[in-house]
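To begin, one chain is listed below as structure tokens, in the form predicted alone.
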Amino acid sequence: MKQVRIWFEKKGRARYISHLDLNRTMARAIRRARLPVWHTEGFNPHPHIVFSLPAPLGIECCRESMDVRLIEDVPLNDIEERLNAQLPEGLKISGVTEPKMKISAIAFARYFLDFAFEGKSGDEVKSLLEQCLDGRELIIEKKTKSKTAVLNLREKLKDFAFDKTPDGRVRFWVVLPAGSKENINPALLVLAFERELNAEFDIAEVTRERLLTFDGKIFE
């Protein structure tokens, strides 16, 4: 039995697929591609898939992964081709490798957020965002099923930088906690900015670019 790590993109309309539906979609693609993947035992056997980290709904992802176990040897490039032939628009396999790191090594994620305000230039929007980050606090409430926690997001930003998109938007690069111990949804950052500025963005698109380990290395 051999374990492989399947890397994929989740973009366009596929970003609105929930994690549960993503699991079902990938399992269906594996069956249709006739890949010799190990199945769970019991009354309702299904392909055993372990995702690196669930992606928040509505967020595009550039490099996500899922682990499966093969009960027969299959060329890695063959797995990629066979799965891509079965996946819907917006989901694309970008590579298949042998796992180099444990999923538990994931501690952070690098995102980029594209912002725009109607009637304001990119430089003006960048200046407003910098003002929000100048202080020691960027307070927001994080609600869970059992409680509501008050977070200072300014303390959660491991690293950040600004850039511009070709169409003049402001691109905000940021590294946030992501993993089994702590996970900060970047949508909270958008809400915190809007609260500080007392205005809503005309555009605030979020993309998860990559996953990182505790020491800042790219998860592989």
The other form holds:
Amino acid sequence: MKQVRIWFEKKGRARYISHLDLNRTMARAIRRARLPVWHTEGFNPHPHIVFSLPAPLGIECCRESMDVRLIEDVPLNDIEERLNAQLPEGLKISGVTEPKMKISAIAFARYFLDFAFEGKSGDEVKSLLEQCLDGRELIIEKKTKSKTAVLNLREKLKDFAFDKTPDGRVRFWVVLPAGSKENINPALLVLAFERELNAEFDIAEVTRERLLTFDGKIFE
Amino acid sequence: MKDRIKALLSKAQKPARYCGGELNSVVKDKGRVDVRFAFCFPDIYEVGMSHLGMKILYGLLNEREDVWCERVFAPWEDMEEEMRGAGVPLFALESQDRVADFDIIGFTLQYELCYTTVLNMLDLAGLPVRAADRKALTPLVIGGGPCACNPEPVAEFFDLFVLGEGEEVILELIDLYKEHKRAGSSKEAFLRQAAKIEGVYVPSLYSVSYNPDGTVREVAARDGAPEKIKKRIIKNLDKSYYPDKFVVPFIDIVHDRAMAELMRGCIRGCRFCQAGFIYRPAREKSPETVDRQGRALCESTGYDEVSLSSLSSTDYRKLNELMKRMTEWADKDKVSMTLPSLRVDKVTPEIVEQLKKVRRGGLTFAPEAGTQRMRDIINKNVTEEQLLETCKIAFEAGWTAVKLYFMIGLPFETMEDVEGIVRLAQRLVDLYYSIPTRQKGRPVKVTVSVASFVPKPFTPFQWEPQDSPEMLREKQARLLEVNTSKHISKKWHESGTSLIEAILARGDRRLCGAIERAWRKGCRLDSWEQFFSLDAWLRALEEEGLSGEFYANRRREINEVLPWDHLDFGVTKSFLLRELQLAQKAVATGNCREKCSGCGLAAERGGVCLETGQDMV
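Please give the corresponding structure for the form predicted together with the partner chain, as opposed to the form predicted alone shown earlier.
Zooming out: every chain and molecule, the one shown earlier first.
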């Protein structure tokens, strides 16, 4: 059996597919494509898929991965083609490789967040955000099942930078902890900014661009 | 995607209910179609997407190049609040365009408690809820589904109803609509023509008068509309359209699987069951057809489960042959088959073998009543011995949980019949512990689900009163009293929903006002316990000067004009009356294959009525 890593993007309407639902969606696509993938055993056998890292609901992703085991030899680009023919709008395979790194190596993710307030220029929004980041604290309450924790997001932001979208909105690039040890949902950052500014963004779109390892390399 | 909708989706609990874009959903160029059809299911996505009828009509309509059919569901309360707050009107999933801009808005009416949701969806779409206030031809609001067999309580909200099976009549209706749209006709002119299509009921062409006691005096047709409107029947299911694709949802829905339809109608004639009468005659598909259709669906969807669907799948004559045929590819493709609606008298070793492959939860049967006398009254022709025999096979095969469906409040029921429900459940518990090969160390679990009976139109019990809410509560209390086993658990619906269901099921046109009032008081999604308000409904009825008891708890006179008498579903009133009289005497009637009971459908010469050996009455 050969393990392969399938890379995909999740955009447009597909951003609303939750992690659990994505598993089912991919399993069905694999079945439709009739790929010779190893199935779990038991009463309800289904294709065995290991995702690199669940993505929060509602964000777009540029390069995510899922690992499957092949029980027959299939050319890697064949897998890409056959799966793409079976995927719903927004999900697209961008390549199939052999896994180079362990999934446990993932420690960070690089995101870009596009912001807009109606009636404010990109530069105005940028300076508002810069003010939020000026201080030492960017506090947010993080609710878990049992308790509410107070989190200072400011010290979780690894690298960040400002940029512009093609249509003139502010684009905020940021690296946040991601993976099994610590995981910061970028939606918290949106909430923290809104709390700080005491206003709701008209547009706040989050994209996970790359998964990174603990030493900042791109996960492969 | 549209920015305003996108902004709402980011706040919704389950955005995948509203985002569309699922595999096999159909997107067309709206500039290149003549008719845009919004297929509305007046409940949430997870319920509506499980509905086979919608899948059939969605596929059928989208086969036509000149039509684009899209799906619309009721938003859950979080989304409704966001939509109303942001001023975003009801939109269709595929295009995200406003429903109000569609040509035809079609609602499927699967249960009475969806009526306020219909009004809420029209309102969310920005349309007046009453047909008379929507002056233009477009959008046309139409209804179909089982509740259309007595659509009087919602008659004033719809432009027309389609009676019976929709596959043919919907196409005829669209052709006529296209002509009238092109000619710039008025809505009235279109409706007068539409009323001439068999199976189309235009309520505004009928006026209803009432007697001083509140019963219907007369329903009078005008402008050339037919006196009686006949339901449509698809005679040959092998030749009828069936989709080879289903839209595959992202989120888990109620029935998330492929469905191969075995047959329509039912040979049984259980006297409480509306479906058993309004879908007559029973018509089977050939095993070749079912096999082909089931396989195509599994291949196009990637589903690993296909259900062999019908009202009574174990009555399908070639079930073993079919399962053998399907197993050939299903095993290889890791697809499992499931059988809903098992009859306890029909479970064969082959079926048990098939069920063992899936083994999800317990087995479910519907004895419906606790004593033989009561089962004879309702014509549920199964015996206690058959139930015990079947459960024995199941327990021996390793099952430890059984679920049983019952009803209370059936006509001519006594407390002894009610107690019989628990007694029957206890016998199953005892049976389990008497089996030496049972799963040691695992206790048996018998779940008894008890619904309150609701008398429905076009059944022999259509004249019968529903038990009062007090009486139903007393019967529920008795069930609790007589049960002493910890292995038996009981579930039931609140009697409030059954009462409103009973009022709406056999109601007349005067209920339109009450439904509108209930909706204005905030009622919608009434079949969801958390939204149902009996109080709001009772106040709505009262304000409208109507009595709930009149509709729910009154025994109708045999010669009374019933609000649905001008609708013809094939079964004759004399047959239903004969069946009521047999029920009174606790005499069962054989199924359609044993002996034709002369229900009236034989005139159609289809399905079981044509099977060899049938001697038609």
